[in-house]
Amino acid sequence: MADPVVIATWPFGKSAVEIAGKQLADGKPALDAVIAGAKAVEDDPQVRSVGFGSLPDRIGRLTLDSCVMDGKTLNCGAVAGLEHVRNASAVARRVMEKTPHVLLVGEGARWFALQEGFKLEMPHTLEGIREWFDRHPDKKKDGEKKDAARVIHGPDDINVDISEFNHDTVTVLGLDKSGSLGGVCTTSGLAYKLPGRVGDSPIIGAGLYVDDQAGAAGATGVGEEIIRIGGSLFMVEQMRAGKTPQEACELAARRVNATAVRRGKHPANCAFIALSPKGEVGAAATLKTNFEFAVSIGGKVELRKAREIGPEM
């Protein structure tokens, strides 16, 4: 019988590992536990990058992305661009359980959620909307004349660098008493993103991958760069080949850096977590990400600082 382990991204993932850790201690399956933990973060209005209360896209629409995966069966499900439904992770699980598909998007994902009994809700909070207005890239500067009502953006607007706005994701990975792994990745995506943008979080193999025979891995940060390297599947395959979770995470961070150099870009802020079938954990981030992650091992919950990997010159 395995000792339960949970690992989650960012300090706000602490609530996720606390809830998931208790469920695992009670004998719950890994997937049940990690989704329960992720839902706690989705429901926290103080978290501006996951769930309701997050910062919307460029035109004020709040859309949610999520995926889930069962390491025992490799069953998985995901939603992207989901509006007005609170828990994207729970809807992603329904996609896995009730459909032959892996990913539903936009209006289709919302209609599916309604058919499954989810309710339509207003996703915005007053605090979130205030922050969205205050930090908006199109906000008028002193003495500058802009059409405040404009919602159709020209090329100059599209090219505004918004990569440093909120793009934090909660990814939760768990190992249950039976030795099985489960994972969930959920987010509201990049703040001020162009409408329709989807990052790595709902993409199996990018934001999340889980396989009992090799390990579980997840990512957070600038989704475009994580997609570019197939981040989570890359880490799981590294563990399958004999690397430790820590080594796999560091290799993923190095690959992000190297890919950026090849493209003539500065490395993006990305971070990675991994969990082996033996309960070993790992985490690494690109330089200056200041990435902390939460861990629950044997019921003890703590925050740890990930190792930062700089670009190789």
Contents of the next structure:
Amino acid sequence: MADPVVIATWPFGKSAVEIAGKQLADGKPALDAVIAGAKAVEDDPQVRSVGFGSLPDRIGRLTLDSCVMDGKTLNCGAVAGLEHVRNASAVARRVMEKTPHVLLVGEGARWFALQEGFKLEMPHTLEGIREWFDRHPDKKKDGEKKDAARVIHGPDDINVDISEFNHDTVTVLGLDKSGSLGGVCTTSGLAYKLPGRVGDSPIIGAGLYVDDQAGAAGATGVGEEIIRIGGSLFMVEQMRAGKTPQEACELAARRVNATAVRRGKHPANCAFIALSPKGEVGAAATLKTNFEFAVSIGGKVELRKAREIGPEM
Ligand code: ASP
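Having seen the form predicted on its own, can you show the form predicted together with aspartic acid?
Once more the chain from above appears, this time first in line as the rest of the complex follows.
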């Protein structure tokens, strides 16, 4: 019998660990518990980067990305670019359970969700649309208000600096009483992303990886850089090789830094969390990410600040 543990990204992950922690205490499997926790964040319209009410892409479309993974069976499922369906993590789980595939995207993901009985819903909130309009990068560029629906005029509008775009993801990792791990990662990705852009969050091995024999790991931050280092699989393999979850997260942050330096770029904001099969947790981030995470251990829920790792000189 293991003592249940849950860890989730960002302060808004607190509601996720509270819900998942209770379910684990009741003996529920890790995957059920973490998906129930993530759903609370997806359903919260105040969280503008996960689920409904998030900030849309550059042309006003709100698309969702998510993946789930079970550490016992290594079963996994994902959706990317899913529109008009509220809980992307629930659809990702159905992909895992009902199809021979791992990842469905766009129109195909929505079609599958409809076959599975999910409802189509209007994804925007008034507050979300207002924030999208007010902070639109096209408007910021020259200080004057433009028609935000016409933002992609040509190449100059496509290859823009994404580092200031609003983003954040809830990634939830759990260890259940039977000693099994489960994880989920769910997001709307980067606000103002180009239509069709997919980050790390629905990519098994990038935004999430879970293996009972080694550990669970997840990520948040600029998805392009997390994909570039294969973030979550990298951390799980570090744990398999004997590193603690804390060491694995710090190594991932160092890898982001080193990769950026090698490419002559400034390291992006990226943050990592990990959980070992013994219930040890870890977290780390690149400099100035200000990453806080939520944990539930022995029924006690708290927010912690992650260690920040700077580039090596
Ligand atoms: N990783 C997410 C993405 O790139 C965003 C985030 O977690 O901040 O889509």
